[in-house]
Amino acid sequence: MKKKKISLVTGGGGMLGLQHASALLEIGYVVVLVDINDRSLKKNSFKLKKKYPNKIFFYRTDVSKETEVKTLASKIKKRFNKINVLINNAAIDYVPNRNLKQKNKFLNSFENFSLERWNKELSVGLSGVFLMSKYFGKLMKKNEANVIINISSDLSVIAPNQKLYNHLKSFKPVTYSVIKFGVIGLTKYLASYWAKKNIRVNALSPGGVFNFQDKTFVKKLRNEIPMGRMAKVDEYKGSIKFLCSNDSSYMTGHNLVVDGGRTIL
């Protein structure tokens, strides 16, 4: 009897969380979706259940709270007794929006960035990766192939071009860069730490995904990308499948940048 392969995706209520889950389902995994937003979590789960009725489970969890992550790990252990793939996808992102700008004031300026916001965003995007990896790494069986994929960004290797946001009277927040660079550091650390426990740890760094953002922003960003466009929402599914498969069996500690060539310039 073929063993079930169990995967878990944080930020499962989001746009990319849905795509990551779909990719895993297409290659035979049972998928557990996790998100703090109960409504979007259920919405994505029900979408996927239409095609994969017996392979979707979901739990509302705040990945920034250790007690909740620990409780989730206990539930997963009781239900499945293991996890094979963990995708750390949860994050608080800033979406460029013309409607958010304020008169005579730039949003997200470093000089006015509050410590409270700094702590909140790092607690989800970086501490959440630490906590999920800590508790779910323990559920990975040494005699099975195990994978952790940390979702980073093309901004894990370059700084944001703040000119993209000038017309919106805004900046890309400092937390985004710090979190994404930090995720790469944690990826390399865990890859080395768990190399002999049959746990491969890699990062996927997507470029911008088109989601009907502000038109001027999209035009500016396209000009920075050699392929001349933003990514389509489903264009990272192949990367997820590759990183979870035996085709990447000798890859660990790597940051796979898929950005239309933006970071090569």
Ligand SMILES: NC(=O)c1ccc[n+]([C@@H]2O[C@H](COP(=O)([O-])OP(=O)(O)OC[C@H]3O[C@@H](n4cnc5c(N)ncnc54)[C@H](O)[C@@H]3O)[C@@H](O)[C@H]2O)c1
Contents of the next structure:
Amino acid sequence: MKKKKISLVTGGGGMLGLQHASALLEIGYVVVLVDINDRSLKKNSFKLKKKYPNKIFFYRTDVSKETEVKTLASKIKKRFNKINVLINNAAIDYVPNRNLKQKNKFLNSFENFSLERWNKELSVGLSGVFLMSKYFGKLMKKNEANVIINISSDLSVIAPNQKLYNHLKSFKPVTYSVIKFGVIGLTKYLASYWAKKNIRVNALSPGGVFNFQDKTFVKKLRNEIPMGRMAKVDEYKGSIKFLCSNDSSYMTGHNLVVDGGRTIL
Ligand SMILES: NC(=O)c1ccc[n+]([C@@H]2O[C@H](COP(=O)([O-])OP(=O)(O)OC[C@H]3O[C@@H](n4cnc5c(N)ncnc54)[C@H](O)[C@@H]3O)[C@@H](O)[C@H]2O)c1
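Would you mind giving the form predicted together with the named molecule, to go alongside the form predicted on its own above?
Complete assembly follows, chain above in first position.
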């Protein structure tokens, strides 16, 4: 009998978490969804359960809290005794939206950025990746093929163009750049650290997904992308399948940038 392959997606209640999970299910993985938001976690799980009734599990966990991550790891160990794929996808993001304009004149400005917010966002997007990798790397068996994918962003390659946000009187927050560049550093560190332990560690850097954001923002962003459009929500599934399969067996420490060409300009 073929061994079961177990995967885990953080931020599994979110928009891309659902897509990553669906990609993994399509290539035969059991999927564990993890999120801090109970409602969206259940919603995504129920959507996927319709087609894959016995292959979805979900756990509410805050990836920035070491005690919660440790407890989750012991539950997964008890239930499956291993993990093959970890997708570190959870992050706090700012969505450009017109209704922010009236509320706050200088949203996300660096000069007024609080240390509290800096710590909070880094604790999810960066420390969360550290904690999850620490506890789930231990559950990866040396005699099986294992994969960690850290979800970064086209903003792991370039700086945000703040002109995209000026009509909304806001900025892309500094934390996003620091987190997404940091995730690449962690990816390379772990790829080298665990190379002999049969764990490949790569980053996937998506460009922006169209999700009915502010119209002017979308128009400005399109002009920055050689392909002239934002991504469709399911356009990263192929990359997830590739990075989790043997087709990428000689690939580790890489940052796979999928961005309609935005970062080549
Ligand atoms: N959507 C895009 O256009 C885009 C582009 C490039 C990169 N990304 C990256 O892709 C990833 C997913 O983005 P998305 O658009 O699906 O975002 P999303 O907001 O829909 O999903 C993120 C999920 O993370 C969860 N989360 C937040 N804090 C958490 C915590 N402490 N513990 C556990 N879960 C927590 C949220 O509840 C949410 O469900 C993020 O890392 C994001 O930076 C997104």
